[in-house]
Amino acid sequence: MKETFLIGQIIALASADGGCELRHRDDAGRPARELEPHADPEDAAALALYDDAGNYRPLKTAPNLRHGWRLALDGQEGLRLALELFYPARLGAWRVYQRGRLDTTPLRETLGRQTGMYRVTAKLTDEQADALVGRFCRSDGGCLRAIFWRRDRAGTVPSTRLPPEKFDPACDQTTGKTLAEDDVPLICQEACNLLVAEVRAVVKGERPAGE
């Protein structure tokens, strides 16, 4: 990795010992006597615990990480470790990517394989699909992941109200504008279990599918 990167809602920047600090995007210019200072890896998951509203963040890679704080590391395991905590699994998901074997999983199969309370999932109409997915996995407000997976194994793209850069890992999910060579995008390759029970709450009629 370069020296400055992104991933997500987050920029690392070199520092000048010779480590990294990662800070919100936003906060970047920042100088950093206006930030609270965290030096320990472990702290990125209190950090991504909450919203700047004090909300509890059900799903990490949603565009509502905190502003207002820094995370100074030393080395590449602090970094990892660091990065692992706020955006659970993504490094490893990008890493398969770039090898080529990236393993995604349609949408109807993951619902199909659903027991107990979330077997109903399955009765998922392709209308309301697409008008759930098209709300709930938006990168404006829903969530930062480029969507890897289909709707169902014909590939259907899993919604037509998302836009192609939605789709596109080389879209910077929170400008719209390319990422560089060595910004890190958050990949989605199958459905996750928060839009599932979302799937279950529009099925039973408790919640409509779109906005």
The other form holds:
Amino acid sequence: MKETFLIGQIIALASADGGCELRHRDDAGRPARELEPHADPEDAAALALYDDAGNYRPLKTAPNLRHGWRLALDGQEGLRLALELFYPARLGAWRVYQRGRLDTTPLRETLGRQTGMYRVTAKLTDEQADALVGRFCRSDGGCLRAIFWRRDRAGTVPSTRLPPEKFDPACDQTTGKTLAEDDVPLICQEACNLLVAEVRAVVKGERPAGE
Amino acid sequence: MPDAPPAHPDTALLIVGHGSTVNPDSGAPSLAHAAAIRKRGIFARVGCVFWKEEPSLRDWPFLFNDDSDIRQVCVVPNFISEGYFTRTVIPRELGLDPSAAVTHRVGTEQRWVYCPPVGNHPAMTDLLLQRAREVAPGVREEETSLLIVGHGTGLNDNSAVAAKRQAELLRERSRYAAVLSTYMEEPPLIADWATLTDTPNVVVVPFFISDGLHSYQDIPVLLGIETEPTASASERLRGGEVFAQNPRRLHGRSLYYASAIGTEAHFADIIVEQALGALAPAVATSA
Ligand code: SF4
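Could you present the same protein in the form predicted together with the partner chain, rather than the form predicted on its own shown above?
All chains and molecules follow, beginning with the one already shown.
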């Protein structure tokens, strides 16, 4: 089957009947019979829920998508729904970026608007932010999104510990290579809830900021 | 996916859930209801957003932005009651006009219609009653107390008022010896169930959206059927254990414990009705 595009850890293959099949990109070359067959786009929700070890995946863009399945889809609507369930709102975010209308929110603003038990996150120091973002968001083991937000309004880089490619939507966060034109990069326009929760743990001294 | 065109081809439905960063059970009912509604072919699109899961409420500009046929989006909070979330958090995070039911989006020209939360729907009482009867089939209602559990306290939360109101309605509609609203964190406490009731049978129905932390882990401890919080519902489900041990014998009574009302499949109907009702108020009142 011919590759059509990549999105995160997923590869879309063109099937002979004009439809498309999604797989984990590591499974692209495996014989179909070795993979658990699925044909309902709604199955993507369950496939995205747990990693290979059976742990809950609260962050859908973490590089821990489970292996060993294939999802056959026969139309644009099914493909759209499946990708929405695998990588929620990421196709839409990419579309808004391409239209030149993506707003990003600096980390300091995201932390400053928290209420209740997350209000303390505003106390994160710049050094802690640098170490934490470098650990938590890194593509290798953390998250596959390209970061578009800055640390503050002055435009400070979110973490000096991340390579320049982490901020480049043209870069494949899995391999470090350049994405092809039809590939869809996963972008991060604002710090996610999981990073905010981790900030809280760091501010409260429950976890170190860096490694 | 249905092949016929949807009944409302210009309308998308957006279900708003709380969600959790640690446990998949919190968001699961919203996702399941969304999938069930998609299969019915009523709306052009059906999606979910969450406070603590992906897609986030803050992701709203990225939803329904590829299809110019979508002219309106019905936003239905999958919440038990009006309160801090429905009045403050959701409108703020979704950029909705706080003083109007309809927000006109610049750019997409869509109208986003903010609908009442599911817990406000008049069918909620029947669902609670149905749940109570299913979990304790064949028990004589005259010898049974029905306890509805709400959260209580919390940030401007009206869930306690909502649970109290449901208990009043259930008293009128059933023959239970007693119907009480109880709470986790304020009196009458669910932990006192044995002294609050004097019937041989006691049925407990959590007035919660999901089998998250509260109904699956906290309330069983308060009831005395678990000694400490156990694995989450999804972990135990995968282990084959659900709400399968009814009734339990405790304090000389038979105790029946139901899963959270929000996991009920009919919740999908209520979500649809809250959306269509907000589009056509005349239809909603006659439903
Ligand atoms: S903040 Fe963005 S890049 Fe970092 S983990 Fe969250 S989604 Fe990924």
